[in-house]
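Below you'll find only one chain, the form predicted alone, shown as structure tokens.
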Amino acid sequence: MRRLKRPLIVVANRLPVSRGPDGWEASAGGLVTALRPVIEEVGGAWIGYDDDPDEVPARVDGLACELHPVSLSEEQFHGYYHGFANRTLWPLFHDLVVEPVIDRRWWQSYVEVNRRFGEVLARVVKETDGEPVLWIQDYHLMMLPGIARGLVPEAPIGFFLHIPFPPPELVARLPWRDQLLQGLLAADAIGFHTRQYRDNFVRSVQRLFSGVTALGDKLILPDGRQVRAVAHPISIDVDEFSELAVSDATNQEMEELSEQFAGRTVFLGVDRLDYTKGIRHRLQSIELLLERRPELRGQLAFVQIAVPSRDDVKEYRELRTEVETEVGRINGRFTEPGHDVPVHYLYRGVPRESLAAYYRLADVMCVTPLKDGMNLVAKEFVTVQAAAEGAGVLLLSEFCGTAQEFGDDAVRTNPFDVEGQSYLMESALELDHLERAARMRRMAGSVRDADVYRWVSDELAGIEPGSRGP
């Protein structure tokens, strides 16, 4: 784990707390049990958006730093969240998976809120002994690097990147390309999860302005300046997933899911309700199975556990209409009197010994989105297989960053091939029992090399005093 020495200030959409029925608590996420060492040891502060800011404690037990809440109106929360970062960055930066929406109140409303967040860290970065280091979460803020340089100058400030980055040709169809590149490129340091998204980024960057030299992992700026642009794939707690495989609780659950899908071969899918996951597309090749196979009818169960996700979004709740329209279609043609259906939709969240039991369930694991910066439902698929000993099969897109770490141990599909999936799909059930145990393994073992502590401390490591250059 890299060892910092100054404090750490960590700034995200959200703060890493929620309130539950005991009081507050912090989050069970992942970047929060990765910095919770760091923080311990060298204190810092998390600022982020809350709904309820004059409630939000100053500290929360099992989380060392202090809480800075971000207020904003409901008007400036719409235009930035809503609007901006959910209807036109994100299917943008997601290979127009849909037509982004272009509204200048919504970017307006996005630079309010970045430089809304910069005022709230100014002043935490005065408050705070030392000289901490900043750490700016994703693309809800990706002017705030900028905002962060013109009032914190001499700051060492870090940028990472939870989403893919796309191609210049992409990226030039943003009316305001040229501010969030300038935002970005404040920092001294910016992440992303594979080298593709890196070289994207500096693709982008070359073609909008010019003078701009990339050397190895370093951009060199006209004014001589230097940007650590890297590629550090986020990943999992491994000791936790593989602790959760084998726990009594979900011991207790995999007895309970064994006994209502004997004798069936299970498909798992779990994933946000969000039309970049490729959910439709992996029903529909579900249906093309069931079609092409009559004799597994009765024989296979897919399972598709779909969080509720943005709601408050039209887009969602068109595609929520079309899921399940897609599940109540393929039940009312597979399913035979008597019998159970072939599909068991929830929409919902199931708890961690839940999760834990439907991945050691599954046979097939369908992590299929059409486009995702990395996804670590599959890491925490082949980590919680490999600590109960499973054979499962990963049946992986080829469009998410994981792809790129598992390889040939995983099954590669292209989701947009809903024909072509559906065979992949048939030939994950016919590999040999020894073959699907040594690929478990080779992915479990580099998820294990790699895991969610070895990305904070790679992080980082980059974001050091004095690598701005003159």
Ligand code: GDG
Contents of the next structure:
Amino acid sequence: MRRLKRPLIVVANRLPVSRGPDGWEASAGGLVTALRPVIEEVGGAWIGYDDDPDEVPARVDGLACELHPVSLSEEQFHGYYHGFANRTLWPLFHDLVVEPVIDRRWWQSYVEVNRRFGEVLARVVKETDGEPVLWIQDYHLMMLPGIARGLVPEAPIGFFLHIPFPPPELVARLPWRDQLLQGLLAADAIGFHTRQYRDNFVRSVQRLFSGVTALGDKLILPDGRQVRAVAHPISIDVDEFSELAVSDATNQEMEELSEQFAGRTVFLGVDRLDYTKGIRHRLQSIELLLERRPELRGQLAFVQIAVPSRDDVKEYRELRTEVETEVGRINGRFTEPGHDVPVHYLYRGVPRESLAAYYRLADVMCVTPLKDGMNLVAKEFVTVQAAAEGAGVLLLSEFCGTAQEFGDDAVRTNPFDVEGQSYLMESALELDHLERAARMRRMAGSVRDADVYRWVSDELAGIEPGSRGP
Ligand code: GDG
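Taking the form predicted alone as the starting point, write out the structure of the form predicted in complex with GDP-alpha-D-glucose.
Following is the full complex, with the preceding chain placed first.
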């Protein structure tokens, strides 16, 4: 893995820590895991929001970086996070799955909060020994590269977008599109999950600003400055998930689940409860399948783990009601007295061992988002299944980044076609066991070849100093 020589400063909406029963601890998650060895080697800092900034410790065990909380007023956080980030950018960048809200006050808060992050960043850069590399994460902070460039002109700046970048026709709807893209273009390198998102970005830039030339992975701006725009698919820690797959705790969970679901074919969904994830469409496909094939009614179980998310936002509360109505309707229609329900709905996250056990248990994993930047659940599923020598089927939406990596080894679905998707669910059950196992091994192999360490390494290697001059 290519290593940085300079200290690294990561800036993200949130700090990578949370308060557990035994005090503050590093959060579990791909980004933190992948950065841990890099930060250990070069040292560094992490800047992010926390709603309890005075309580956040300077460091936590197991994460060799300084923590710098950004404090925001309730009103600032509301306008920036619940408003502009999650009700304007999120739906706009996910192809208008719901209509984005355009609100000038939210935009003002967004800019204000990005400036606030900039102030903290400038202070941290000043306090850091050596010349740090700055790595800014995601759609919450798209103005920050520009702000940081003004405050610390010499620092190399990278930006990574974790959600899709939409086509220019959609970007055009944003009244502040020019400012937002100018903000991003101040970075030295801008990373996207896929080539398609990267190309959408380049097309938007060329449509909005004249005199920009695209040359290989570089954009040459009218003033001669060069910016890299690259596709680096994010991934997971494959060794960690492979070990988790067969750990004692997971085996124990698996034993219990196998007993509970004995004799039944298990379909599984694991998502944040988000309208981009296609949960309602998925439930409707299950309903059609049970309607068409009465003999499956006692035999099929659909488990949906729905992790609560953004419940301060109206559209998310409405989605919860719709999903729960749908679950109630299906169970009301198809449950036989004295027998188990067809849909098992968990409105909560489960511990990692349980999650791995569910991945192992699933005969068909339904990853069917209407739009999703990448989708790590799909990568975790194939990794866990392969480690446990499973032969489950992955039903995978063609509208997520992961679909580009798995080709025809997944059963590809268009989740908008609810009926078509119900036929694909049915066909997944008919795939030959050896064929399924072979597909699983190939998909897991491709995740192993491009794991999260590779992603970090490619990203950081791209944010090189010296590429900014004419
Ligand atoms: C955004 C983009 C992109 C889920 N349920 C439980 C649980 N999880 C964990 C999974 C997985 C993570 O949450 C979800 O990651 P995804 O990638 O699927 O989706 P988003 O949260 O929407 O993430 C997405 C990602 O950023 C990275 O760039 O792939 O496109 O939308 O790791 O394991 N974990 C536990 N219990 C659960 O019940 N412990």
